[in-house]
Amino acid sequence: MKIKAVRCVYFSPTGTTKTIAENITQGISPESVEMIDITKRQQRNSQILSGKDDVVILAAPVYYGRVPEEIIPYLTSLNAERTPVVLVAVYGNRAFEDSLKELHDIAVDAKMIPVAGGAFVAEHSYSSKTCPIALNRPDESDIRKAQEFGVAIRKKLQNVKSLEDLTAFTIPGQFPYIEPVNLNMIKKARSVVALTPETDISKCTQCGQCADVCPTGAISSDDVTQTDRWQCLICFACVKICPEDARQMNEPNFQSAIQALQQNCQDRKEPEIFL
């Protein structure tokens, strides 16, 4: 099979999933590339992704062991029937659990043809200078492995005359998918506690970068100290981008959970690929 184009659909609030997806695409080395950023709601337009000699990449971070709820309606609306698809989950060195399996099932339901899957590690969204979790990943080793994964995908597809000749591969995970217990707890607690990053007004310069980067528009562009608790994904994009370190999650229980996560995620995990 010839690979003419890669259409890469990615959700990447903090930029690491985009980095992995770009390097997989580079390894595939198609004639043309279309990067389709669905991080912000207004960017999610209905698209027909299928085309002769095309490959689709679906790339998403792992939230609570699953594909982010925020993008599932969009992913299930995609039109890419009979198109080869590469599934990519990016997680913060804890576990990718059922996320890759869930991406696989979404793709199959959309009548795409899964040809490969990969779980890659990136700096955890909750990582910070004082509580580092997979700090500065993806690093050079991760980037190289992402590119090598792309090369392996290209070789696999070049060696088949038609999609019907593709060999089956197994994606880890289970169904029913893991219950996102901590996410459900957060949703329940928000009736009483905001559970969103807060703004230290003594540091904030009102530059607006936090509002600009927020995937859901939860941060008011008129007053960045105001965050809609029901729209906030706790993706920490606002925390990561703030040049003054003015955005922080100060809720004590959440801080304790981050510290426990840091203690439990010290051993380096490596990318896992499935071909």
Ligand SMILES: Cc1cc2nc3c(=O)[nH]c(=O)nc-3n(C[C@H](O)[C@H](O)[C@H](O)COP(=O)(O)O)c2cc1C
Second form
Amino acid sequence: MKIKAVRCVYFSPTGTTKTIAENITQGISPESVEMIDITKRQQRNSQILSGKDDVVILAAPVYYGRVPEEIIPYLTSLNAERTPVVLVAVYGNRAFEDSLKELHDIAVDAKMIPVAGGAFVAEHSYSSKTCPIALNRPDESDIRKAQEFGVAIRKKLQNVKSLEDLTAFTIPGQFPYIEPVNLNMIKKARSVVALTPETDISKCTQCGQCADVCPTGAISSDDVTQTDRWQCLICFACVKICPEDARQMNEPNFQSAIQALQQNCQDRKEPEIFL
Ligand SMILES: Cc1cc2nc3c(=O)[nH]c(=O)nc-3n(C[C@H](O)[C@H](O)[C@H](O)COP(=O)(O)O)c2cc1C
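Could you output the structure for the form predicted in complex with the ligand, given that the previous block was the form predicted on its own?
Following is the full complex, with the preceding chain placed first.
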């Protein structure tokens, strides 16, 4: 099979999923590439992805062992019947649990044809200088593995005449998918505490980058100290982009949870590919 174009659909609030997806795409080395950034709500419009000799990549970070709830309505509305698809989950060195399987099942329900899956490791959204978790990943080795994965996808597709000839592969994970226990807890707790990053006004210069980068528009661009708790995904895009380190999550229980996470995620995990 020929590969003309790669259409890469990615959700990436802090940018690591995008980096992995770009490197997989580079490894596939198609004639043309369309990067479809669905990080922000207003970007999620075109749902038609199919084209002759196209490959679709669906790439998402792992949230609570699952595909982020935020993008499921968009993903389930995709129209890419009989298009080969590569599933990519990027996680913060804890675990990817059922995320890759969920992404795979969404693709199959949309009648796409899975070709391969990969779980890659990146710096955790909640990592910081004082509490590093998989700091600076993806590193050189991760990037090389992402590119090699792309090359392997290309070979797998080139070696068959039609999609029917593709060899089956197994994606790890279970159905019913793991309950997002922490997400459920956060949703409940929000009637009492905001559980959003806050702005330290003594450091903030009102540059507005936090409001610009927020996937859901939860931060008011008129007054960046105002964050809508019901819209905030706690993705930490605002925390990571702030040039003054003025955005922080001050809630003590959340801070201790991050410290516990750091303690439990110290052993380096490696990318896993399923072909
Ligand atoms: C709300 C939330 C939940 C997360 N859940 C997990 C998880 O279950 N397992 C894990 O290893 N990393 C988890 N992470 C870390 C992200 O998967 C990881 O940092 C990823 O690289 C972020 O992708 P991005 O840079 O494209 O935003 C979570 C991050 C956030 C913000």
